[in-house]
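What follows is a single chain, given as C-alpha cells, in the form predicted alone.
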Amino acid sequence: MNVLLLGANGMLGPHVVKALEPHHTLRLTDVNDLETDHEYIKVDVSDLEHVVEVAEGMDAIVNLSVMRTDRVRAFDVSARGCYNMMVAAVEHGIRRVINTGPFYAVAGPTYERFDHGVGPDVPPQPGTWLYALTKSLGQEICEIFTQFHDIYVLDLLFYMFLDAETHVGEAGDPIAQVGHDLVPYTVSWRDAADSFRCALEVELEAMPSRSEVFFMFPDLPHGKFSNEKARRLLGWEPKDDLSKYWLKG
C-alpha cells in the first residue's frame, strides 16, 4: 500500500515509520527538513494545492500534524489541515485516512477528573485548551466529509508516549519511574506506532461507520478509559502493559 505521511518528523513520526516501513511504500512529509530513506516532501499542510499534490497516488494518507501553542497555526495545523487532507482525498479517490490527536479532543477536564470507564465514542468535551479545541474541531471536519464521501476515517487518541525500558518520555523527559505513580494514559512508543499498522490493515468494511474514533492505550489500573474498542474493532494488542510503573513493592 502506498501511504502518505503528514507530519512524519514529528515526535510520533520515527516511530510509525519504523512500524510500516516492513509492510507499505511510505512517502514523507513535513514542514521541516527531513534525513531519511524513503520519499520525502517537504509540505506545510496549511497549504491546500501542495497537500492535494502529494497525495496522488497514494492509498491512504496518515495525519500526524501537530502545533500546540500559537492560536494561528494550531488553527492551520489541526483544523485547516484536516480540511486540506480531506479535499486532497476526494480529489484522488483514497479511501482511509488515519487521523491522531490527544484523548482530551473528546474527553476533556470533565471526563478526565470525574468520571471512569469512559469510551471514545461519548459526546465530545473537549474543554478549552487550544490544542484540543483545534484537534477536536479537525476531527469534526473529518466526519462531515466522511458523510458525503466514500471515506473511513480512523481516529487514533493519544496522550503520553513513553520508552517502557528506558522511563523516557516525549522530548526526553521522565514522565515514568519504576514503583512509581504512572501519568494515566501513557502508552509505549512502539505500541502506539503498531496501532498505525492496524489501522492500515483492518477492512474498512468492518468498522460500523465511516468515522470512527479509538482510545490507544494499555490496560491501566484505574480504569479511567477504556482501550476495548480498539483490540475489538482494530485488533490492536498493547505488548507493554507498563505494570512495573504502577505495581508497588
Ligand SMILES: NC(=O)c1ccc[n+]([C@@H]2O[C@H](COP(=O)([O-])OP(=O)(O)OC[C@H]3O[C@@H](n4cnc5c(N)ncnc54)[C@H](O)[C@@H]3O)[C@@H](O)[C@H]2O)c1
The other form holds:
Amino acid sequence: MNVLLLGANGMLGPHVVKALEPHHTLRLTDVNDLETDHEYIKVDVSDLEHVVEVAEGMDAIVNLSVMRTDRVRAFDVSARGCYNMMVAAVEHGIRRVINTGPFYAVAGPTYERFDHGVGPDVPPQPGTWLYALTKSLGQEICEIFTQFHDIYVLDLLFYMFLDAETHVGEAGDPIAQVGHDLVPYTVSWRDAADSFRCALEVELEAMPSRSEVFFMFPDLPHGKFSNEKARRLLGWEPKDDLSKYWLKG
Ligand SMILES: NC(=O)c1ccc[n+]([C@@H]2O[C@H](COP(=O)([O-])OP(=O)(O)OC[C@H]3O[C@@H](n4cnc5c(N)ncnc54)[C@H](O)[C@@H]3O)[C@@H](O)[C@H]2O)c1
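Please give the other form, namely the form predicted together with the ligand, since only the form predicted alone has been shown so far.
And the full complex, kicking off with our chain again.
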C-alpha cells in the first residue's frame, strides 16, 4: 500500500515508520527537514493545496501531526490539518485515513473521577485545554467527512509512551524505573506503532461505522480505560507488559 504520513518527524513518527516500512511504501512529510531513506516531502498540514498535492497516488493517510501550544497554530495543525487531510482523501479517492490524538480528545476531565470502564465510544468531553480541544475538533471534522464520503477514519488515541527495553520515554527522557511510579496507561512505542500496521491491514467494511475511535492502552487490571475495542476490531495485541514499572512492592 502507498501510505502518506503527515507529521512523520515527531516522537511517534520514527516508531510508526519502523513498523510500517516492511509492509508498505511510505511517503513521509513534516513541516521540518528530515533525513530518511524513504520519500520525503516538506509539507505544512495547514497548507490545503500542498496536502492535496502530496496525497496523489496514495492508498492511505496517517496523520501524526500535532501542535500543542499557540492558539492559532494548534488550530491550524490539529484541526485545520484534519480538514485538509480529508479534502485530500476525497480528491484522490483515498478510503483509509488513520488519525491520532491524546485519549483526552475524548475522555477529558469529565471522566477523571470514573473508576473503570471508560471506552472510546463515550460522548467526547475534551474540556478546554487547547491540545485536547483542537485535537477533538480535528477528529470531529474527520467524522463529518465520513458521513458524506465513502472514507473510513480510524482514530488511534494514546496516553503516554515508553521504550520497554531502555525505559526511555518521550523526547529521550529516562522516565521509568522498575518498581517506581509510571502512569499505568503508558504503552510501549513498539506496541503503539504496531497499532498502525493493524489499522492499515484491517478490512474497512468490517468496521461498525466509517468513523471509529480506539484507545491504545495496555491491559490494565482496574480497567479504567478499555482497549477491548482495539483488540476486537483491529486485532491489536499489546505485547509489552509494562506493569513492572508501575507495580509497587
Ligand atoms: N507523545 C505523547 O505523549 C502523545 C500522547 C498521546 C497522544 N499523542 C498523539 O500522537 C500523535 C503524534 O504525537 P508525537 O508525540 O509524535 O508529537 P510530536 O510533537 O513529537 O510530533 C508532531 C509532529 O507534527 C509536526 N508538525 C507540527 N506542525 C506541523 C505542520 N504545520 N505541518 C506538518 N507537521 C507539523 C511536528 O514537526 C512533529 O514532527 C499526535 O496525534 C499526538 O496527539 C502523543
